[in-house]
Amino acid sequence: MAARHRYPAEVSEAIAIVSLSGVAVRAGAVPILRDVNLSVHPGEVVGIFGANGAGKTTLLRLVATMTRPSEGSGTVFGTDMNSPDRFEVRSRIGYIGHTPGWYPELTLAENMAFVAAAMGIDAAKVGSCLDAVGLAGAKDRRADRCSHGMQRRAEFARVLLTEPDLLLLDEPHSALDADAVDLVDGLVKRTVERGGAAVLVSHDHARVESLAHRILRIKEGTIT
């Protein structure tokens, strides 16, 4: 698809954060992605639309280095997706999928503190990040006793804590109240203002189109 009118001219000259060339992903003999070409640059928000089963989630997982290409080549932050070095860039990626990724037996604060310790971040930031997403009163609640919406909010608190350079969001506005939706949009804007980038997969066309510089569509595993 053509670039939207708000697409910043300087982005096209920047070194790509994500670069995919002729990438395919298969599950056994079943093709999931086919001949995908994609570049994402600093300061850019890319929205991706497509029907269920089109390959949107697989594409995000590929960019997050959670899935490897079956064919073609790809880099994230200049690191080959098939290289063992790909694990080193994960600290720069904030991926939020359909299912919140918390340890159920730990409280929200304990989960956040675990992330902080793993990434060498001052644990003193945990409280303020939970407060910023409206979860200060739930910080001592076990994750498995939190609603899905609360766990989603906690994932956005993790983004505040880790400040990733690449934000990958799969249906980020689903099952959220109005305040939380505004919170997501604010996090996307903060990421790109820092010189990072964001890729949003969604069925909420109006919301994503209000954020994105560029809209792409994926059909039967191919970006069109």
The other form holds:
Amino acid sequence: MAARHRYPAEVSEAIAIVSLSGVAVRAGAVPILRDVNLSVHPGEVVGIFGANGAGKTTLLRLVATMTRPSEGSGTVFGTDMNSPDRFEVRSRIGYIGHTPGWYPELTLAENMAFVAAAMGIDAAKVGSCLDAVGLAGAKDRRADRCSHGMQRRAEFARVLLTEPDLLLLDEPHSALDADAVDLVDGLVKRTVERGGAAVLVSHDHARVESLAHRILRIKEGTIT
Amino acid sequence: MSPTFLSQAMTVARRDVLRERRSGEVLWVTLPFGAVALLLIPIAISTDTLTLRRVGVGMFWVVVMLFGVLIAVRRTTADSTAQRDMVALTGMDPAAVFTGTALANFLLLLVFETVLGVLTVVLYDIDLSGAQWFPLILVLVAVGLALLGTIAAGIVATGRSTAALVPLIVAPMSVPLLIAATQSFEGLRLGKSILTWILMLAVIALVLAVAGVLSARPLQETG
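Please supply the corresponding structure for the form predicted together with the partner chain (the preceding block corresponds to the form predicted on its own).
Whole complex next, starting from this chain.
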């Protein structure tokens, strides 16, 4: 299953943050994921490669508890993925998907302040997090007046704000300038150093290979 | 520190009110349409004062119901998957999200009802007997309609129904609201007690609130 292992010995001994066993996901009758077995441990970075439509995004959404397994079982931070209480672990997950989810009518700072208030985080951190991703001058700009790249950067600021224990990144390096790519790598390293874990889905093999302890390949919904 | 249910609900309500202030969807789009509907009805029916006075209250409530549901439904159905994901990943209690959304909808509906109410009084020469009861009736209907629209929007947001089904979901459930609202005003006009109708509006609001809070989590998790 794993293409290579180069993570520290203590990683494999730790209790898994994510544990999937025989998980399948179907959209109606169409299988998206089949018999997926996966464990992600604290301190680990897992890279996932696969062609378009292989099931990478569905796998990330599954791990984020945003998609439910059709078959099999899984836990995230020890909480069953089918449990009605699974929303409670989501505040420990940082998920960056293809499309930024900012409210277009609100400024970047207001969007971030909403997240902070929703999670009980001190709103005073919002400014410094936006500063850290190079958006100091765009704090008060409405999200719909920011470029896609700026909105992506703001998502990295959200990760700095919420400090998740599990970082899930879907094509994190796409459409980014060199500085922003470095930001992504910094976020991953920061999360892992805090004892968290990261899962990256990407077509940028070289980038991900430089970050990941383990590379998985997914083909037609199956991890090979 | 983990935020309380109430603080999460208030956070969502503040977000929705701020978004409305920026977009002006209710004030500059829906409200003028409602006002135009009230203006057009006399042209279609009759400009006779007695006829208008007779039908005015009923027309007001029909316009409030139809446009009010649009107000309550608009946000949730318009939000993208990414926006819903962002909210879900804050770990907020879905029931708190429902409560906050319904609260914001209530405030917007109250403004909508008040402006159209004043317009109806002017256009239709409405009898103002028992006017001291008007605010209570407007508040109770706004609460019921906000809850109803928020539940309908939640159902649509699961992706298992389309927005086109909203009228089918809302229509049967809005009938008791419409009857209680119109009968309250009719009772005031005739000088009768309206306590039964007020109680009915309160019970509808209570039932919808309980249904909304209890269904919030399953609805979010279905999406």
